[in-house]
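Given next, in structure tokens, is a single chain: the form predicted alone.
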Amino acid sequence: MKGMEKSKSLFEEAKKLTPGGVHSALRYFEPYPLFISMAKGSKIWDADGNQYIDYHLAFGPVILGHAHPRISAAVKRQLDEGVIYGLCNELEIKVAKKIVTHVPSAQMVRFCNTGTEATYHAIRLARAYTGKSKIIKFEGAYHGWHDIVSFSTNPTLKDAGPLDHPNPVPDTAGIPLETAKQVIIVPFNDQEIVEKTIKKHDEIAALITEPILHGSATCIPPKEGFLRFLREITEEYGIVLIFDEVVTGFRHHLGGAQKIFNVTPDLTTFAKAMANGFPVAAVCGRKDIMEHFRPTGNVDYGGTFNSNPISMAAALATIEELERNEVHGRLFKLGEEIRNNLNEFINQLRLEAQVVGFGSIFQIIFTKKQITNYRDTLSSKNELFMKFQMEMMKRGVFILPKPNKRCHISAAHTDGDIQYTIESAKEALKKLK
């Protein structure tokens, strides 16, 4: 690995221009963040020439890998029929077609731009359906950044509050004191007090959730059942059941995680993988639903970027993509060949830690509590986190030096790309040990 000067000089220059000098906050890390200048493949190259296997991805939009030939020739075309029209266009009714037929949920579709705008667009309209006001969120979820969904992401033990009934603890200044009335709390995976807060609490327009918990609690897959009881219970209080599939839809499933655990939800939002990369994100759901947006119905939807041709060009060829090739099928078995390798070196080692995950997404937690919901992984110790990530990118693999959050495959990555990873991390971890 060479020098990382070029990035420290470009974050200093950065600085005197934007804010902390990155613009997105978690882009930023000790001492300074990285400066990409290429991505092909299953691999990224620094401002400073270094190479790095990459298990970021983006926070995981980068299914097939970066710079698809086929994503990028659709793209190409569509350049020379332009980047935007403000109007309809036919591709956004192919793509349209495409989520109507893999996922359970998806009657209608609405698109945007991003999994926050999609989350935004799913509550508003499901507080119009309903004529309530509240809703209940997961602890260590992430829904995007507005103020509703704002709350209880990443809470100290200290401020969370009792487990049977969380604190809404804001995620950000800014948020005005009246938004927690409209937030509850719960923790994943426990079906007895979900039970008990609906039953507890009137006006509750929807129950948000991932899937899979990713948010800031790394992956926590749901216990066995736990999603049908989210459906069961919310229809029978006249609850709308949203499943944030930003990073769950495309990645694990064309039908999304719905599909594999066999549970329809009422709305589902979309982005990330959908495009490998491109700007895209959707709400889709039940017609009697979806058909409350305007101009069918009185909920506002807008946005001039919506459906724009490119964002619809490169979502059609990544699903034309995922249906073409078996990538879903291959990523579950790299995703299962990392876990397992070394989880069992972990083992060998006797070290406090385990690797955590699902389909092609890992992470490892040094820790050996069994995790099963966000306040579980606050046992973590992230100093040795941080200390194995710095190792792996002295090693030239790259997963982001952020303790709670996730690491991703992508169909680029080779089984020689895989090999190395497993045995860098093992280097990595016999030095922490």
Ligand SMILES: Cc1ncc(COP(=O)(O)O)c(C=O)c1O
Second form
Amino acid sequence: MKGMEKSKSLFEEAKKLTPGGVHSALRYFEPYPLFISMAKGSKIWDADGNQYIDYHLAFGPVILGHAHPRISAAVKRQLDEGVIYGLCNELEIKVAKKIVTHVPSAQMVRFCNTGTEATYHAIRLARAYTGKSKIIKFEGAYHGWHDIVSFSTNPTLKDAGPLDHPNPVPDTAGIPLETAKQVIIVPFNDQEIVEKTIKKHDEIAALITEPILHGSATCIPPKEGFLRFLREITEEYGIVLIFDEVVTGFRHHLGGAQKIFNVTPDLTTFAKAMANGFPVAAVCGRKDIMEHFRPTGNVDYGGTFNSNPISMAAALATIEELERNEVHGRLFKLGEEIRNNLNEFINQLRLEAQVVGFGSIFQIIFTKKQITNYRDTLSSKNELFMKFQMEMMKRGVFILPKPNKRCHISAAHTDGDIQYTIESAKEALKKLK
Ligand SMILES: Cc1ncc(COP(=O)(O)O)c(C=O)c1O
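Please supply the corresponding structure for the form predicted together with the ligand (the preceding block corresponds to the form predicted alone).
Now the full complex is given, and it begins with the chain already shown.
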């Protein structure tokens, strides 16, 4: 490595201008954040000129690789025709048609710009549609940072309370106390507790979940039949089922994880991989619910940047590229290769660790405990993860130094990148041993 003096000095400068030197809290890590100067294909370069194979991929959006030529060309073409109109454009129809074609739950689509906005609008819509106000959310699940979903994303075991009725633990200061009364927390993968909770409370407008918990819990897949159970019980009790596919959408399948698990929610939110890194998100769902948005209904929904032609051009080009090439099949194979190779090596070394994941997402966690809900993840030894991360970085492989996040593979990762990563991880694990 060439050292990190430039990142360090940029951080000193940034700290004077923005709190903690970062514009999104998770970009901060010890001893100082990494400043990136370029990203291309599967690689990023920091301000000091160090090159890394990138498994962070900006928290997941970059499914085709950084600065993908086809996506860049589509955006460059659009740049000459205007960046934003604040009026309708034909591209938004083309992208909406793609989503309606691929995603089982999507009869109608509304665009916005971030996953946070999408989950916010979906929940407001569900409340207006049902005339009820409470929501159910899973412990350890992340759905963005607006008030109602900012509970129990990473609670300590002490604060979390009893498993059968966890406390709603605020993730942040600044949320009105009364908001906690509107959110009910339940453990993922526990049918009995979910059923009891739903039977005990009326006033539940929506149950929001990722089909696979990735957002802030590495990777917790649903137990066999769990998503189907959620579908059936929410239908029975008149609760809107929202799948937050901000991470899983387009990354695991063009039709979302709902297509893989064959369970169709009422509403779905997308963002991240939909436009290979350009800011775009969507709320989609049943026509009779979606038409509650103004002007057909009375639920407000607006935004200066919604469906801007730059993001739409990027989304269309990304979806077309995912349709054209067998991207997902290869990504799933590469994910398996990393997980299988490293798990075998971990077992040979008798390390208390495992590589979890699904498709192109993987993460190493330092526990042998089988992970079925958020509390299981708390047994992981995070200090070992941080050492592993540093060893990988020294070898030119970047994984985010946040143990509850995850690594992503893009279509630009070569077989050579994957082999190098496996060998580097083996060396790093040997060092830890
Ligand atoms: C599952 C999930 N939902 C929502 C969000 C929020 O998306 P954004 O960061 O675009 O606001 C995220 C972000 O990581 C997420 O992982």
